[in-house]
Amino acid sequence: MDYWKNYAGIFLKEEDLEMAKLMRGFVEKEIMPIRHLIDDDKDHVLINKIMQGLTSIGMHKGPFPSKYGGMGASSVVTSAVLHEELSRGDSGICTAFNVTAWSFFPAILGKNKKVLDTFAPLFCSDDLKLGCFAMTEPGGFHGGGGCDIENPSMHGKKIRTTARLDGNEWVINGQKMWTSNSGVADLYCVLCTTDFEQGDDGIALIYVPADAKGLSFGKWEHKAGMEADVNSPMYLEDVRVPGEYRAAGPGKDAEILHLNVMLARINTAASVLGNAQATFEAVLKYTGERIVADRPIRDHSIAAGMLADMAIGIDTARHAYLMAAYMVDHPEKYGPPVSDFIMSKASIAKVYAADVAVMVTNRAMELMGAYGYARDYNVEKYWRDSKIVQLWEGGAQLGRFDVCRGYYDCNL
């Protein structure tokens, strides 16, 4: 916990330290004693209990306007710190719980009174409610989007989930994949196109309640990790919702989409670093207690060098995501958040933090041997949970394209 104090007065305010302390206390009490059971919690009894606990202490209210019972919080630094602390316990729970805020950002940023009046009070209540930001689509041979959906240079031209106005209702048809909370959410923010040939002007973010007729889901994906984060195919067949359920409008929805992707890069950088931090704490303890050749493992030079590489990676990755978050929080210094410059910084943070987390968990397992591979020691869980972060949000390669855009005209 003391490492947060190193950033006080630079990136973090006193309230950030207090929020980190609150989340650390929750994680230590509610998650750490049972984290080895989470991936076997197929009915999500333990998982939902933990997320209800987060709701009970008000962690869900952050971004919602105060008039609906929220906190009106807007600090990206605060959000990132909380993502790291919660993911230190379980990054799947962090993803499932926080994607609700991600799904509401379009309505909040678009000042959509209809959506907020209808749904925000429910989501600010003391009962657990989940949101879903339905973005990714199947790739394939018929022009499907895949990671092109998240590529700003494609300008929405690969989106195949369509929305057309029929009177005062949107009629939506399409399919989504890999969306967090798919099938268990209470409200969906669906990325659509009104006309893919219109580029950004055709991009539409439209809200769909869980009970909408024509909305259905496939089976849950069986993944290597992140079991608390439910993903399933999502099908929309002539789904009808009010015309006012579009987040903002032509052009503005595209801007919000790009902002949402950028924010996700920063928060997932923080989240995957939570895996790395928890792993580092575990391997430090193990290598300090395990004796080899009459000395603790960590007192052997080869082991000390590996631990140093882990520490260097974690420290520099934390600096990278905090700096990116700080830049977003201070547009008066660094320019608008929707820019190639900020997206580049956010992408650097995400790509680097994911690579660091995979490296740290790999090295920890090498130092711990068979114990690192055993479920009871949790390191293998952080290893499994980290790998997907390299792959989502367009993948490591698209992330690197977005890094390049901050330095030259990279039309990829």
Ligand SMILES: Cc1cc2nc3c(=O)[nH]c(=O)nc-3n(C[C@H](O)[C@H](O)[C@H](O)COP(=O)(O)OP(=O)(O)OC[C@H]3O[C@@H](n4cnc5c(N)ncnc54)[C@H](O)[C@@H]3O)c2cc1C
Given for the second form:
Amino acid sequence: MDYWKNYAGIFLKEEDLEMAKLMRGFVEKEIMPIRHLIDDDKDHVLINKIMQGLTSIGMHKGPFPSKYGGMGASSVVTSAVLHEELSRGDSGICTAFNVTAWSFFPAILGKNKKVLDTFAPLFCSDDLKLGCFAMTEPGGFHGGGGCDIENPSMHGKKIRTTARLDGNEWVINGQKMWTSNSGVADLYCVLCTTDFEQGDDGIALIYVPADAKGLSFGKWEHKAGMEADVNSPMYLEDVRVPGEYRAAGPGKDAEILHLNVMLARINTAASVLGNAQATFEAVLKYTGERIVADRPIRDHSIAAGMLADMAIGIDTARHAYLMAAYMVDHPEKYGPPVSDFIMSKASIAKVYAADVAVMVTNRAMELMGAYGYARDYNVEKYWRDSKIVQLWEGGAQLGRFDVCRGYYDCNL
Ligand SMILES: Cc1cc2nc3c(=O)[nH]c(=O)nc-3n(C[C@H](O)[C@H](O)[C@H](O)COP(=O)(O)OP(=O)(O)OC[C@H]3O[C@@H](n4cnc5c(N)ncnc54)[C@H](O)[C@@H]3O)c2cc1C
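Okay, that one was the form predicted alone. Can I see the form predicted in complex with the ligand too?
To see the whole picture, the full complex is given below, headed by that same chain.
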């Protein structure tokens, strides 16, 4: 916890320290003692109780405008710090809980009064409500999986979920895959195309309530980790919603999409670092207590070197995501947030933090021997949870292309 103080007055304000402390207190009490049970909580009794608890302390209100009961918060630094703290407990819960705000950013940034008036008061209430931001599609011979859809070089040409205006209603048809909270959300922000030949102008972010006719879901995917985050295939067949449910309009929706991908890269960098931090705490303790060859494991130089590498990775990855978040918060100094430069910084943070977390969790298991592999010590859980962060949000490869775009014209 003390490490946040090192950033006070540089990246973090007094309010950030307070928020981090509040989240730390919640996680210590409500998640740490039961974190080994979360991935087996098939009916989501524990998971929903924890998310309702986060709602009760107001953690869901951050970005919503105050007139709807929200906090009107826009600091990316604050959001990132809270992601790290929550994921130190469980990153599946962090994902499921925070995807809701992510799904509302298009309406908030697009100042969409109709969507906000209709849904924001409900989402700012004290009852848990979930949102979903649905980009990824199953893909096919045209390409069009998760990366092609997020790839700015593709200009929306791979999206196959279509939206057609019929009078003042959108009629949506298509399929989405892997989207967080899919099947359990109350509201979906669905990435569509009005005409994929039109490139960015065809990109449309359209809100679909869970009870819309023609919206259905397949079975929950069974994954290596992050069971708190529900992912099920989503089917849209002639789904009709009001014309005003499009977030902002031609061109603007594409810009918001890229902004949302960039913000998710920073927040998931922070989130996966929560996995690494929790693991580091566990391995430091364990290797300080367990004796091999007459001394604690961590007092053997081979182990100390591995622990040092973990600390180096965690510290530098934290600097990277805080710097990227700070840059987004200060456009007067670093330019607009939708730029190759900022996307490059956000992608550096995400790609590096994910690699660090996978390395830390992997090495920690080595240092803990069989106990690292056992559920009781939780390290295997963070190992399972951190792997997905290398794969999602554009994967390790597209993430690296987006890094390159900040340095040269990399049109891949
Ligand atoms: C737990 C979980 C939660 C998720 N949550 C969401 C969500 O909330 N919303 C959402 O929309 N999606 C979500 N996803 C989907 C996720 O973002 C995608 O899985 C991810 O973007 C990768 O897409 P893909 O799996 O289709 O892989 P593909 O796009 O098929 O990529 C496969 C491989 O190709 C590489 N690759 C990609 N582009 C290039 C290129 N140009 N050149 C060379 N190699 C390339 C990739 O790095 C990867 O190695 C989630 C996935 C999971 C597992």
